[in-house]
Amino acid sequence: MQTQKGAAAHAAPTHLAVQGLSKTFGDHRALASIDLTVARGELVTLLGPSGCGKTTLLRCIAGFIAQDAGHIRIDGRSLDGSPPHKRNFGMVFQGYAVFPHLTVAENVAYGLRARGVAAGQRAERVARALDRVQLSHLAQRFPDALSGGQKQRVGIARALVIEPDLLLMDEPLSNLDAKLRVEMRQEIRLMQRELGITTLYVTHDQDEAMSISDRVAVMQGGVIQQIAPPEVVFDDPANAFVADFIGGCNWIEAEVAGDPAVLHIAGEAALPLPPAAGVRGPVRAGIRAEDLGLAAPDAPGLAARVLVRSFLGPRTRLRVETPGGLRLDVDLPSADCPREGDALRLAPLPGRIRLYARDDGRRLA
C-alpha cells in the first residue's frame, strides 16, 4: 500500500542520494550501509531511539562528519570531502542556537553577511524569511525577550533565508512543551509545504514523525528498519522492531498449526488466523492494544480478568491477566468500559494478528 501523498513525493525526481553510508567510532558501528533517497519537495523523518544513528546520518549529510565509507549526492552532484559551508544546507539545531548579542533580524541575517550578500538585498530576504514565520514584528528584540517557540522559529528563518539545497532538522522540537510541539510541528510541516523545500528531519517523537512526514525512515543499530509512508510503517511494519517502536504491541509467544491455522498460546484458548498466513511452528506474535476488542459470546477468545483501568478521554486504556498470567493492554471505547475487577473476554479484530520470527524479529504473515 502506498498513500497518495507518499507516492507524489517518491515520483518527484531524487534531490538526495545517500549510497552504502557507514561510520564507525572506535568499536562502535554508527551507520553501516546506509542507502537513502529523497525526492525534491519531500519530507523523510530519521526516527528511532537514542543511539540508533540517526543523528550521525544527519550530521555525515550536513559534512560536520566524515563518512567512512559510501556517497552522498546532491542533484546528482557528489559532496564527499565538501565542508559544510560550501554545501548550502540550511541546519535547524535542537538547542535554537541564537547569538544573544545579536537582535532577531541580525540572528536571521547573519548566514547572508558571511555568504557576502549586500545590505539592501539582505534586508530584502531577512523581512522576507520573518515573515514566513510570523516574527516581523519582533525583529529588532533580542533572544532574552523571546519565548521558547519564538527562539526556534529564529532558527529557521536563519535556515530559510539563505535559500538552502536542503533543510537538515535535529530534534528542533524536543526543548519546547508539549502543546507548543504540536503547534510547532504543524506550522513546519505548512512551510515546508508551501516552499517546496527538501527537508531531513530527526527526531524519536514517533507522534512528531508520524504527522508532518512524507516517509518515515525508522532506525535502529544503524540501520534503516523500514522507510515508508507513515501509514504504511504503521499498518505494515517490516519487523517486530518497528511494530513495537511504532505504535507499541502485545508480544505473546506462541505455535501456529492446524489446518486451517490457529494460534496456540500455551495456557489459553486457541485464537484462529486468516488462511494465508502460512506460517507453521514457534513464533512471536504481536498484537495492538487497538487491535484487541470484547470478543461475541460464541466466538473464540481469551479470558481475563481487568488489573488497571486508565481513562484517556474517549478512549480507556486496560491492563488485563488472563488465567495463565498473561498480561495484555487494550484500548477499548470509554462509554460502558469494564472496571478494575471485572471480567471479560478478548479477541483480535479480524486479520490484525502480526507474526514475527522468534530469532530475529522478521516479519512472517
Contents of the next structure:
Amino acid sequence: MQTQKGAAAHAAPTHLAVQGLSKTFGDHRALASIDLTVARGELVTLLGPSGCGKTTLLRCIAGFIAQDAGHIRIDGRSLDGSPPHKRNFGMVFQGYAVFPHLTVAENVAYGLRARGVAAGQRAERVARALDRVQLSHLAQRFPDALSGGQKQRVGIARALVIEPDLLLMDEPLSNLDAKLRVEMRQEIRLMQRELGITTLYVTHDQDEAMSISDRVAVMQGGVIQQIAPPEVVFDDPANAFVADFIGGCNWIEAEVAGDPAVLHIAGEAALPLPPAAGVRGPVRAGIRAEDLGLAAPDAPGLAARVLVRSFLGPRTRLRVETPGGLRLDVDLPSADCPREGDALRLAPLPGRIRLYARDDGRRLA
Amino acid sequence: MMGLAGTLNLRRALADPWILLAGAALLFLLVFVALPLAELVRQAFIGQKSGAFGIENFVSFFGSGFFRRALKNSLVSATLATMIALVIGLPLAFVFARFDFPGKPWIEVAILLSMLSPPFVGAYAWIILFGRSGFVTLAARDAGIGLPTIYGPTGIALASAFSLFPLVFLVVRGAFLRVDRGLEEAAASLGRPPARVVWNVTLPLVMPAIVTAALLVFLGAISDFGTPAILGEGDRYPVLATLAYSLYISEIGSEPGMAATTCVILVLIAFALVLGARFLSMRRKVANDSAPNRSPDPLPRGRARAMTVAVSAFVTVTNLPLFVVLISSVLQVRGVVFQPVLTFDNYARAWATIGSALTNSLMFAGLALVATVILGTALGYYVTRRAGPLARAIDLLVMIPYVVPGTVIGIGYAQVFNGPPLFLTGTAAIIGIVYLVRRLPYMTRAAASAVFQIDATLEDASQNLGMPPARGFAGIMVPLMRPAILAGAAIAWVEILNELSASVVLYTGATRTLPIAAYQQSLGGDVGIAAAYAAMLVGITVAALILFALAGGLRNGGPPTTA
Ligand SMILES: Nc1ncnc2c1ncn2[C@@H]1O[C@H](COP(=O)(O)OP(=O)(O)OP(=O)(O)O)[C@@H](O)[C@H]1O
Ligand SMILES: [Mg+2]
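Next, give the form predicted in complex with its partner chain, keeping in mind that what was shown is the form predicted alone.
Below: every chain and molecule of the assembly, starting with the one above.
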C-alpha cells in the first residue's frame, strides 16, 4: 500500500473538496471563501500564524462549526447539515482529549462501540490499533498514568481504529517536547502512508509542515495564500507573505529600471536582474539569507559590515549593515566566515531575487 | 445564499436537544422565578389603602414605628450574627489552613453539620437551654441568678451565627490556603514576631474573603425565617422576614400590599449585599493564585494532640444545639419543663400526631431532589458550554433565588398561583416546585464548576468518534461530573428536607411537612413533640451526610446556606 511521495497528489482522484467556505464570527472574518481539494491518500497541512483560521477550517470540516456559506464534499457527496457524529472523520486533538475515566483500550474502543461493532471484533481491532502505535503493553492503564506522547498515541489509535474517511489533526504535536515532536511526526507520516489515509493536518510549525506534507496550504487572514508541495512553497512563493512566513526573507524597498533591468536600491549599488524580468517601477525585493553570497571581486555587489554573527553548525548567520543603513541577514558556510566588524561585499545568487508588489505583496517576478 | 445558511442553522438548532431543554427551562424560570417577584414588586406599588399606583406603601412602611423597628431589628440581629460568626469561624479557618492535627476530616464534617442542620432546630435548642423554662434558666434562677433573655436579638444572633459560621470557615480557609506564604516569610525575615506577621500581612491579604464571608452570613441571617420566628416570638420582636409572613398570613386584616412592600425592601437589601460582595471581590484580588498551595505545617505530636482537643471542644460547643435537641427528645416532659428522666414518650406522642408530615416531607423532598439534580446538572452544563443570550438569561434567572429570601418566594408564589391560569395553592406541586427553585442555584453552580473543569474537546472527540451527543453526554460528562453531582445532591437533600421559610407560607393541612410540624410545636406547642420532630430532622440530616461522606466527595459541593 506504499504510495510514492507526491504521486498521490497528482494521480489520485479528489477525495475531500472544500468550495467557497466562509465563516464570520461577529464581525471577524475567520474564513474567507476557502477552496481546497485533497486527493485520496494525500496529506495536506494547513500552515499559518496564530488566528489565521486553521482550526476554524478544520472544525467546519469536522462538523463542529456550521459554515456561513460554501460546501464541503467527500467523494462528491455533500456534507451540508450532516452532524459531526455522522461524518466518519477521525480527529486528533492538540490537548489529546483522551477520556480520563476510560482505560487506553476503552478509549480506543469508544468509536467502535458507537458503531455497534461486536465485542470480539472490537477487541481484535483495538489490539491491532494499539499495536500500531506501540501501546499494547499499556492497554489497561488509565490516561493519568501516561506521558503526553503516549496520550497522543492513544488519540491517534482512537481516531484510526474507526477507519475514518478522513483524518483531521489539529496541532497534534504542539504539546510535546521538541525531540519527541520530530520522532512522532515521522511516525505519523509513516502510518499515514501505510494506511493511505487522506489527512488534513494543522500546524504552525513550518518544519513540521515541510517534513510531512504532500502539499502545504499556507493560510493568512482566513485566506489560503498558496497551496503547493513543500519545495514549491519554499522555492516559488506566491506572494510576499508566503516568502516571509516560510523561510524568512530580507525585504528591500527598491526600483526596477533600465534595459536590461537593474534593481536600484536607494543609497546602494544597483544589482542586475535576470533578463526575463518584465517588471519596471517600485517593488519590494525579497532575498533569502541563504541566497546571498560573497560577491566576486569585479562583480557588482552591496558593501556591508558584519554586526552580529550567530553560529548555526555548518552555516553561520550574519547580520550585516550597509553604509546606507540597510540591514540584511546572510547565511554563509561556517568555514572562513567573516567576523564581527569585518567588511564584505554581498551579491544575490543568480536568479534568486524575487520581486513583489509594494501594495498587496503579490509576486511580480 | 443567506437564506440557505439561515435554514441550515435553524435545522441544526432544532437537531440540538439542548435548545429545547434550555427553552423549556427558561419558560419554567420565567414563570416560577421572575413572575412571582415581578408580581410582588407590582403589588408593592399599589397602595394598600388607596389602591392607587404609587409609593404609598413605602411611605407607610417608613412612617410606621412598628415597621421601622422590624427593619432595625433585622439589621441589628444580622450584624450581631455576623460578628459572632466571624469570631467563631476565623480562628477555625486559620487553624485548619495552617496546621495538621489528628481527626481533622471528622472535625470538618462536624463543622459542616452545624451548617446543614436546620437553623430553627438550633433556635429551639437555645430555648430549651435558655428559654423561660430552659434548663439553664431554671438552674440559674434556683441559684438566685437572673439571666438576660434569649428571646430577641441576642438569641436570634447566637442561633444564626451557630448555623452560619461554617460559611466563614469555608470561604476564609480557602483564602488562607491561597495566600502566598512567601510574603509572610519575607515579613518574618525582617524580624516581625509571628503574631504580628499574621495581623499585619496575612489578615489584609485575606480581607476580601472575610468581607465576602461576612456578607454571606449577613445575607443568610437576614433571610432566615425560622430562627427569628421562634426566638422573636412573632410580633414581639419582629424582623423583616417574620413581618412579611405575618402581614401576609394574618387571618384578621391581612395586608398583602404591605407584605409585598416588606418583601421588596428585604430583597433590595439582599441584592445590595450580593452586589457589594461581588464588587469587593472583583476590585481586590490579592490572594495569589499562582503561588503554590502549600500544605499545612505538621505540628509536634504533643501540640497536635492539644490542637485536636481544643478544636474538637470548640466544635462541640458549636454543635451543642444538636446535642441538646437529641437529648431532650428522650427526656420526660412535665408541663413545659424537661425532667431528667429518660423516656421515648415524646416520640410516641410525636408519632401519634405526625399525620402525613413525615411521608409528605420524604415524598416532596425526594421528588424535588430528583428534579433538582437533573435540572441543575443540565443547566450547569448548558450555561457553561453554550454561549449566547439564552444561556445568559438562564444563568441569571436561576441564580435569583440564591439571593431572594425563602419567605419572599413563598409569598410571591402564594400571590401568583392562587388562581387561573396556574392554580397551585394548597397542592403538593407548589411545595415541590418551591423546593426545586430554591435549591437550583446551588446545584447549577456545583454542576457548572464541574463542567468548567472538564476539557471541552472531550465531547468533541466523543462526537467525532461517532457517538450521538445525548449518548456521549451520558457516557462522558455524567461519569466525569459524578463526584460534584453526588456532593451537590447530598447537600440539596439536606437543605430541601429542612426547608421551612417558603413552605411555611404555602402549606395546607394536607401538605404539612416535618419542619413545619416541628416549627408549629416549638411555638408554644408540646415541647417534647417539638424536640422529637427536630431530632428526627437532625437524624435524617446526619444519616444523609454520613451516607454521602462514605460515598466520597462531600468536599466538592458548593457552600450551602440556610433552609
Ligand atoms: N467561537 C469563536 N467566536 C469568535 N471568534 C472566534 C471563534 N473561534 C475562532 N475565532 C476567531 O477566528 C480567528 C481564527 O481562529 P482559529 O482558531 O481558526 O485560528 P488558528 O489558525 O487555529 O490559530 P492558532 O494557531 O492560534 O490555533 C481568530 O481570530 C479567532 O479569534
Ligand atoms: Mg488552532
